[in-house]
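The chain below stands alone and is given in structure tokens; this is the form predicted alone.
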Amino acid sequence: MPQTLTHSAALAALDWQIDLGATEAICDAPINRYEVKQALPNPKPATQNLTSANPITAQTDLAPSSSPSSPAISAPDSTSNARSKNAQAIAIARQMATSAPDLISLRHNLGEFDHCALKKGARNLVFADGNPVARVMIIGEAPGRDEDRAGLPFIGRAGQLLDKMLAAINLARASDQPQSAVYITNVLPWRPPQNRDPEQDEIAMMLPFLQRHIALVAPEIVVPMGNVACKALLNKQGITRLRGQWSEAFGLPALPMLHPAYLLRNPIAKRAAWADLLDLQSRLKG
């Protein structure tokens, strides 16, 4: 017999649902899978056609032609298609982000872009967080559960670590003066389903919209944290060979670092993250 869910053990499943990316039923309406397709005809043979008054007119008629052949109309290509719609969009976001005179601007046509698919399962925009008067830029990845549920980035179990690395060299996104505050955004603005990793074709029509974030910010420098802000950032992958060594985004000197999420996960990465931490801090002085 079927067990009764408890209101709490429904509540939990509903949730452990929402946190794999669930946002909607599949189907409007129950399918019957019992139901019977009637059955198609089967067409007579072609053969059944010829007369067999003339053996050699059906002979001829079932030989192959040797006219020239018309060119097959083949379907259209669908990578070609998405291709296209994938320029096309970030066209658009081009145009909708170097048209934003500030930061709120940008945020309003962000939130007005349609064109990526993310935005339909996200639940807010998560644009940024801390001082845009910073010196430090932080740019993360994109956001999770918690940054989705709160619009807000690095608000989890990552962000709260982030905070204490920060806290350690005297920088805080709370911080009201620009010597020791510090912004953070992510590259993506929605939270992919179930927490996947950003696809190519999503960094590609975000990247618009960052690169405009940066030069209203206008940091001093810029911490792209993990692959995909490197992937954006500075065209490269590979954090573990990238972090700590100075680079060049837009223009400004950028200082690649292991994500916070990573150290959770590798808590012996720590201490190259706080000599990353520390150089950090020297450049700031100096």
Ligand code: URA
Contents of the next structure:
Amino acid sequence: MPQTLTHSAALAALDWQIDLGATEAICDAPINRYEVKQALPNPKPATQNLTSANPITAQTDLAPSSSPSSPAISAPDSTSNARSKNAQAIAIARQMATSAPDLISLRHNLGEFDHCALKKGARNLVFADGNPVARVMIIGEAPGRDEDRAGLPFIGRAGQLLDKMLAAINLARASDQPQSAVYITNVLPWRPPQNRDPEQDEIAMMLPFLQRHIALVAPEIVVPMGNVACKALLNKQGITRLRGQWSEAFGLPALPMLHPAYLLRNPIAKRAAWADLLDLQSRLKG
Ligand code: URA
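How about the form predicted together with the ligand, since we already have the form predicted alone?
And the full complex, kicking off with our chain again.
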């Protein structure tokens, strides 16, 4: 790896290789791991050992957040440092979110927010799709690979299923009529690496933007899809229990539903999803 490669460029290159189907990382020349182990004299303390022997860890140590003068940070200090950094980031997010008077400014401020590490590894900010005049606002989890590439939520396989589900009750993101339109966003606007589950800190940091997003769209009904959205909006988890139970999110009626990606893996659950769609439709008609 060239020494000039930055942390984010290295991450993007790795992501690209994974997208192409790479499942192994190999060097130009083979490494005899047994030899390397034997050649090591008295192992140094773990942190020093890792930074000097492992080029990937060494690269990570070059990340802006690390302190080169204190490679071995004691656990309590690093934990409280991380906590206070996170609290500061949440305060900044809140300030940037609440100062946005409209969706265009909110999108702009989100793009300017640099405190979420996910942004570094993402190709695009995924803000929203659909019509903001819609009565229904759907909240997913986070962009996947296709969404990260296109900068739009729910356009991969799960998104195609979502569009079919919505069409079944005469809703569409392309509709220009409030009664048949939907507006779609995610809890996180950047793709987590390898589509891993969002972390609690990431959700908490981005929540002020989501809350403002919902306030600016002001839908009649919010639909959190899946566990991550339920955790963010309702502070509850256990989607198979919560689904179909009307609740309240930021003062608005909320109907938690199963995530379409879950339905792709568990087609049997489509029956429950259909019941929830009908419930949503009847609430809209009622
Ligand atoms: N899954 C989500 O939760 N959101 C997307 O945008 C795509 C897949």
